[in-house]
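Take a look at this one chain, the form predicted alone, written out in structure tokens.
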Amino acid sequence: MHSEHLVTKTSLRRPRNQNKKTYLWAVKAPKNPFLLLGYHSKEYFCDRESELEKLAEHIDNERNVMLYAWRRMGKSALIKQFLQEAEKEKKLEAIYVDLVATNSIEQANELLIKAVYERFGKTSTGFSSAFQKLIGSLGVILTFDPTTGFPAFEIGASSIAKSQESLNSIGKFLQNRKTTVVIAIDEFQQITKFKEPGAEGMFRTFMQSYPGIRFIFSGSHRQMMTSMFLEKNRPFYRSCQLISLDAIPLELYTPFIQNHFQAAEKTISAELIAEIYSWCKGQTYAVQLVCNLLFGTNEPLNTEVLRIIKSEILQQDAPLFAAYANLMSQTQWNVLKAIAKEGLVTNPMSREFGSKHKLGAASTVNSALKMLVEKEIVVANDEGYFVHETLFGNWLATL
């Protein structure tokens, strides 16, 4: 018998410090309320009430969801906020997986198995019989690091057939839960880059085969995500309800920011928040970063302090931003700088825009812009074209 199909009693032992259930949220209050990484709790989460209501309505009515947004707009935090509240109300049991660092079906499966283990594999007395049966059916070996106590899974050679078999075992296990299970898969567009073909079809079959499980697919590459779910020849065509995540409005962000400053006996004016919001173009991460740094200073908050903070942010990331020039042609770099300097460009192929920034013929600009849009370095909305990464765009505008 091959080693990847062996599951021994030793492999199912768990260190004593591994008998607490792992949740999707933290418990220790942060020192700085403007979080830059991860998700903590509702107290540190701004608004998104309408999106939360949409998610709840879709899931309650047994619809699967595709959530898409530009990077750093807070989609992961939104999903975790929804899952936390729903779990507290005992409406569902949640599994969250982020595929951003995966490049194969095998890696995706391993993450999903680990997530199932973290959520359902731990009990006060050891492993449940149902979970042990699941591990056996998956043909994996579960071991624990003797120092950290963290689990490790040994998975055999990957193939579409074996991966589908593995997903079927997971699906049967989750569908037999008394409470509805929601699987949230973040950065789902990553499966289009897997080295094995057929990943989209495999996950679509997984979703179809277990109608008792709800799915939330989310991604930060809007073009890839919309193509996956809206193109007729793709497996996920029209299979989910779509939710697009836009910037949190300034009128909602202002009281959220002021309340956290006031709780720490600090003061920040609505005018200064409006200046922050404008500079960050409403991008959640950028707003959080500026507020995080302002919260950490002991200086009275005014436009001069904000100017210094903004300068420090751009200087800190300047080497990284400058390196992007080596990844594109001179024309592409020039077009990118020109769009950044304008902030928003309605018609980048116009004679006025090309002449002002000395970009050459419209066909040359069009060719460069095509690559920038394809890579989502530049993106477009109903108003025009702009640099996707706000801080990068602000740095380019200074050149």
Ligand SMILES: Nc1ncnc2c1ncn2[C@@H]1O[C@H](COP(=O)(O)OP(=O)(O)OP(=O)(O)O)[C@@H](O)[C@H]1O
The other form holds:
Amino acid sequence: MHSEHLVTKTSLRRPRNQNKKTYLWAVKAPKNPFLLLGYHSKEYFCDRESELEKLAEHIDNERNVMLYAWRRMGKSALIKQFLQEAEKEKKLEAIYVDLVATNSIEQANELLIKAVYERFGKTSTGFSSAFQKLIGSLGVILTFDPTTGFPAFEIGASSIAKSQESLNSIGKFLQNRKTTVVIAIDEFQQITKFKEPGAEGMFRTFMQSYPGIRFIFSGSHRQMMTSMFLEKNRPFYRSCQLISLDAIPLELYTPFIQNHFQAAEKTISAELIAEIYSWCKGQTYAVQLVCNLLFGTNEPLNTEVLRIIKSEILQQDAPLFAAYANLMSQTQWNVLKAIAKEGLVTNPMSREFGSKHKLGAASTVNSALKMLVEKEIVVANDEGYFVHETLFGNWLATL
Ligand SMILES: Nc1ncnc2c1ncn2[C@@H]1O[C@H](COP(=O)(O)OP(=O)(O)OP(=O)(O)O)[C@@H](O)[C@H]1O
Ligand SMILES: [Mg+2]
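Same protein, different condition: the form predicted alone was shown, now please give the form predicted together with this ligand.
What follows is the entire complex, opening with the chain shown before.
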């Protein structure tokens, strides 16, 4: 191994796919078993047995669910795995929408209608008659893209009242289906940023009005999600069962990784996997990324190859990471860097931490930390503060 540029072909940045069709269940086996996007099939999905069981139990017992976790732990993949497998067994019918790119109730509604269309509206000859009725009741303007022939929906329901009406029609339509419909709304915390106030209340009313429909809400802003569901004065207060997603345990990730390498007649040691897991701090996406790249090399799988891959990963995203510096003050940047270098900081306000990293007065550190936590660049668990995005933290630690 001589080259520092082992990784050339694989794009490291994870693409977002939310504008595509709601469900793209892949059929072909992937060339690389370590997926960097979504869900393919059970074979490429590691563990999550207890979470899947809990999810199934809640849905079976007509309880709605809120799923939350740190970023890139595998929330979306888990939901897709659950819905896809349950649909295969004809236990439910699923609608999945990702609100990440939406800024208004109107856009959220539009996504929902599109998802309903994708799932229930299409027949070989055009629209199903039930869907036509729904379109009629929604007052939706339907157009077709002249080149692709794909339908586009214009809703024009910008007021809360109109949106509630439109949700009602969708609710009635879905509640009338023979099989239980599950609506999964990913990145649900986005509704707190909608330009119109009252989106939370509107969705809550929607959920309450159609007890026959099951809901799975999911989001990456742990604090925002938990406060939405745990604060007394919020519309969603105690309306759902909470499921939190932690890292996949190393003992379960190790055989999963080894088996996939073995299937391609490659060998990877448990020690190397432990090293990967520790560098990735158990974050599913990062583990998948490193394994994906390792799988793509023809080199012997050892610490040296791993070192090069880690450095490639960080180099690839370095411009993006560096740009963060412009979004904050020097102190904020220094505090962030110091936390990254420590990995986990129990007490960032301590004199010891401050003087070790030359951060200045405790009050300055305090206000810098406050901003970092508010923006969820830094997050805290029971043990201390850490940089939310694992790879960003690893890059900062090298500075
Ligand atoms: N149980 C799993 N086994 C194998 N790969 C997984 C598993 N869960 C997730 N992944 C992979 O890990 C990556 C991150 O997963 P996913 O996008 O579901 O996380 P997320 O928590 O929804 O992230 P975000 O915070 O960005 O929304 C994806 O590439 C996905 O394919
Ligand atoms: Mg997600």
